[in-house]
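This document opens with one chain alone, in structure tokens, the form predicted on its own.
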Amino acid sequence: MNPADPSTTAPDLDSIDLSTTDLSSIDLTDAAVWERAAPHQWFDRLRRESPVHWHAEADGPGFWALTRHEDVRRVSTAPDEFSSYVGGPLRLDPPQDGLDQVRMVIIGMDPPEHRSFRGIVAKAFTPKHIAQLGDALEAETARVVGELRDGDRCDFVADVAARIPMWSISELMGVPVADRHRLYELSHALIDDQDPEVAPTPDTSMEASIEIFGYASEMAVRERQSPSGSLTSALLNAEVDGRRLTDIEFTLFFMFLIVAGNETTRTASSHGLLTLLDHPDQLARLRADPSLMPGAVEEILRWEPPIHHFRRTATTDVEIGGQAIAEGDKVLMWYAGANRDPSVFEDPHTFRIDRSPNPQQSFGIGEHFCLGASLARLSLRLLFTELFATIENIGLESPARRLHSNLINGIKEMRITYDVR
């Protein structure tokens, strides 16, 4: 592992030239950095200058920060070399007992465990499965976003965003409509904990959990007595390697799936409006030709990644790039960097809702890819077309707020004014 001074602090943004910043200065683990906008200026450098990047961080040995398209390929192709199981999927080295937990879920998995476990859980996304649910998501997208219809103005992201990945993930986990509102309260505290707003104090994510599981447990034994045939019974009854999921084990998974199920649409539903706005062109040119609704999906998700990065740990010594790489370094995959890569994206810093192609990668790529990828694009599909046939002159009240974190992409609340159609 190289060494760097772990002290490093990262600049006031607001009162520097990114482009000129010394590469040593730049600090990606920053939350606040994020909660002002992705750094694509670093990104940039760092593409040009150390695209296989040593990064100190004050909370840890330090890590690999990767920032090209082809690299962010190589590291997330290769589960032998470049684990998710060795240290977790995230960034912090958790305790043991925290390790063993994430071990667990899909997440943090390396196969062949993985591919047996994702199983399980894939057969609720299949084609077939999406293709079912689309009828009733559909119908849910046009009774929320109909609601607008009562007023001139709302919190986007509470009132449209994040309401309908949260039903989503509850029809196929088989949550009853009553407790949805809390395990969406809860999920957020607990994967949003590094934002104040959200999670005020310490202790405040550990009693979302704790609240979670007793939740889990309480479904387990309902499902048990009365199977309803949701993903939740499937996973009780599932089998691995000729034994069932112990009562952690499921708990966990259902934790996983509901957190996982509602951030990152909600993440990129508010994203993708923003993003529109900020680009009247592009929205313009949506609203004449529907068709163009799968690229503008995909543009979005390019533009604006629901989760900023995820880490490997290195099984062996490697090269990445011509950089040598220790058995046991973190490498951390940032994907605003990935996506804006020039080799890879003409004009990258362009919003473009007919680029193609567009190889994002906001969705990761090779065993980690996001089960849930199909849902979310039609997700996205539905939202934004049900909301231009319904609302139109829409504008910020005031400025979008985004949440206080280096790992999720997310906006807080986003006020909008607007017209009924």
Given for the second form:
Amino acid sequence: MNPADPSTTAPDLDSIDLSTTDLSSIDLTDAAVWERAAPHQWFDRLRRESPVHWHAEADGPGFWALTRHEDVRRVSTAPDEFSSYVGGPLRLDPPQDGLDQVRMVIIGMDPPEHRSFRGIVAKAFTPKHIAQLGDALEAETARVVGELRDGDRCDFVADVAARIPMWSISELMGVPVADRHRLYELSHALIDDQDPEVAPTPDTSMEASIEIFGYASEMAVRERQSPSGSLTSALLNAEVDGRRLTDIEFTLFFMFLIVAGNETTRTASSHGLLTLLDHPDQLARLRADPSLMPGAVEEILRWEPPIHHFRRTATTDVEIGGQAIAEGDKVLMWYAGANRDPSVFEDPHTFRIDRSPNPQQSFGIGEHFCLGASLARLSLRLLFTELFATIENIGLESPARRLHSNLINGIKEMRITYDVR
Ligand code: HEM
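Right, the form predicted on its own is done, so what does the form predicted together with protoporphyrin IX containing FE (HEM) look like?
Let us now look at the entire complex, which starts with that chain.
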């Protein structure tokens, strides 16, 4: 056992008698737990015994952990009572300058400001607008997947799953082809910074954000000289309350869209393939009947939410599910718990590509519902359609390597073997 390897420090949930475990010993913030697998036994117990659960934190004041579908809906749809602005959308309370910055990004705003800022980019992400990107996205997906014909093995994450989301967000934002790979690396280092392999030093994430800042400023200069008509132009020309975005607002918006566009869809694609390989009967059904694809994508998203949680802060004394929450308390919505709530999903621990209805909450819900949901859904459908048309007999060459993170449900590497059809 290598003590430096974080994966070896995770408690093995299968060997713990959960019926006798004290709920206070559950630690949802332990990235090593998530690196092994989502702790569904914990979520099952929490939903049953303490659905609005006070969870202590080694590195903070503690938070309420929500694991029921209804409670996640309740909190996400009441931004006046549960704020994204007061403490930001992430678990750890940032230092004041960090909080000031996250409050300039839509994910860290409350209405009415949130609606004005969201309005700047919302048009670019409507299903109609995304459908217009459809043909080009399909061609790019075919190009990337088509490269698999040259071999019989690959790292599915780096060679396929990572490339398509970066292409999409770059097309939308007008990022030149030559710069895309570097921006991808930077967004990865920025958000996946809990994993020492991705961010080897505490400075890696900070250095990445400085480089993206610099890049965004250069983009702004270029766009002002010759506007591309991309989302970057829209950000630069937008007016909120009769004024243009400041440089820092523009830069943070740009950075957020690059990160949001990249990390999540890559994760959903990787987990999608892994989950289908784990459920060969479902994979066979999908191959035999491509009309099941939209449902399969929803079930993949339900099964492995790409983001583990987001946070709100109570703005007033309030109740959730009968539990008193005090003004200022932190509330974390655990999507993997909500997505397996048996009061909403029959046989929640069964992966079924024809599940209907499937009100999975992996894109959030309410005020901050994911702007990229249509794009992500389309990308996943196109990817798996193209993949299964191109290769078959897919197997894992070695176990998939999961990200060390309590925020992003990432897969770092997934080496597969296959036959070209
Ligand atoms: C499978 C892929 C994706 C998942 C699971 C996902 C998940 C989420 C979630 C859970 C939220 C809600 C945050 C909250 O409630 O505080 C969110 C917001 C957001 N997502 Fe996504 N996302 C995905 C893909 C994308 C893509 C491709 C883009 C952009 C290109 C994107 C852009 C955004 C933006 C801009 C917001 C903020 C919306 C707001 O604050 O009003 N996402 N996403």
